[in-house]
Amino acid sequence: MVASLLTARGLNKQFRSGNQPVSVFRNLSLHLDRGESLALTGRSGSGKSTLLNILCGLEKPGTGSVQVLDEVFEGDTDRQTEARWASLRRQQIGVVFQEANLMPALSLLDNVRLRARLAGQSEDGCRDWLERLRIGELAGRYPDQVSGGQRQRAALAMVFAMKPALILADEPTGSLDRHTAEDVTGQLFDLQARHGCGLILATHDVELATRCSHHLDLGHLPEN
């Protein structure tokens, strides 16, 4: 077993605003072991979503390296590198976006089943995840037949069903009411505890951030 789940070293990211480069973060490094959790906080635009996208290979840093399990990524992205990232996202990295990423032509249950199957997991417990997230009665409905909050819970069920080594969650409860958000958050941390997976959570919720074992405020990073 690989001791380190995730290590990022010297990440730099810039965007351009007109003709001027704007730094999102500079020389950012972090480390996460199995069973640990990290809260990413900071004002809107501080780079939380950008960092999560880099850590799962959906976006390239300007410089720096990312290691996930025994895979190390650095330098330019080619087809082989993209394939390695895609394999990790399919089997080891569960990503929860701010907006639910569901297949519109599949029912909620079939979305969860597909995600489990792609990760090499059993489909037997997929309906149970929907039940635990209180949308079991909607299992046969399609994404456009349910509310945004219900779609987000289905997206979480997809991640839970794949039993990933690492979960990256970008404001996963932002579209949920307070009661449902607390319930879903409990499920998220329970899954992490039972399966020993890592969790990186981007959030504006200070109380939620305190539940994580580590905290990184992207709004207060050193400039060098």
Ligand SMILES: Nc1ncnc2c1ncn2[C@@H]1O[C@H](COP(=O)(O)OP(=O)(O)OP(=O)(O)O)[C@@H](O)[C@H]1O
The other form holds:
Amino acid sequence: MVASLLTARGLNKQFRSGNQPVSVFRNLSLHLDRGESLALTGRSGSGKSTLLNILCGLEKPGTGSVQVLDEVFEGDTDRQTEARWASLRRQQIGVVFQEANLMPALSLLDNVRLRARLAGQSEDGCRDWLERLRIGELAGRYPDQVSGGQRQRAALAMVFAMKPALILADEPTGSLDRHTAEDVTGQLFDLQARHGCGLILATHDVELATRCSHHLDLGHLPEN
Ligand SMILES: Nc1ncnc2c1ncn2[C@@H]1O[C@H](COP(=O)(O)OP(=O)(O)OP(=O)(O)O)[C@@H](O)[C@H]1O
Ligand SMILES: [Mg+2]
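For the form predicted together with the ligand instead of the form predicted on its own, what are the coordinates?
Let us now look at the entire complex, which starts with that chain.
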């Protein structure tokens, strides 16, 4: 099996503020092999979420390329490119964002089952994932009937159930108390170790960042 999982080269990203272009990052490159983890840190607004969005194709960089497994993306925006990204997000890239993206009309368990099914995985272990994330008793509830932290854990269960090659997690413990956060983090690193998937997480939690094999501080990138 090829070890290389993700390579990004020369990424530049600008947003417009009024008429002024504002650079978020310049000439950013990174590489991740299977089984490795990378912590993205940096002050609020330094570009962590923007980078995660680019690494899963939800946002386009100004310039630069992203390679995930054997798919290479060089900034094209045609329908075929979008379809390749969508297919990767369905089967290979599990995304947990700051706003948990659950289907409001489905129970937590059915959300996890749907995610597993779309990724071509068995639905058998879906309830177990909710149990392991300590929300098993909420399996039949709808997303608007649980708390933000519980929704976030349901989003993690969805990602675990799809058994992705790469997990992108934006502040996965951001809305959890210390005890639950440690529990969830343990599950995340345990899954990563057992399945050998890659993990990139954006976090303000220094302790969590030190548990990752690599660390990129977006607040201290070299100027180019
Ligand atoms: N759609 C957008 N249009 C204009 N500017 C944007 C847009 N999205 C993000 N930005 C700006 O880009 C910068 C990076 O935002 P981003 O959300 O990536 O930061 P972050 O590091 O994730 O912050 P936080 O720790 O608060 O989540 C910020 O200055 C933000 O205001
Ligand atoms: Mg963010």
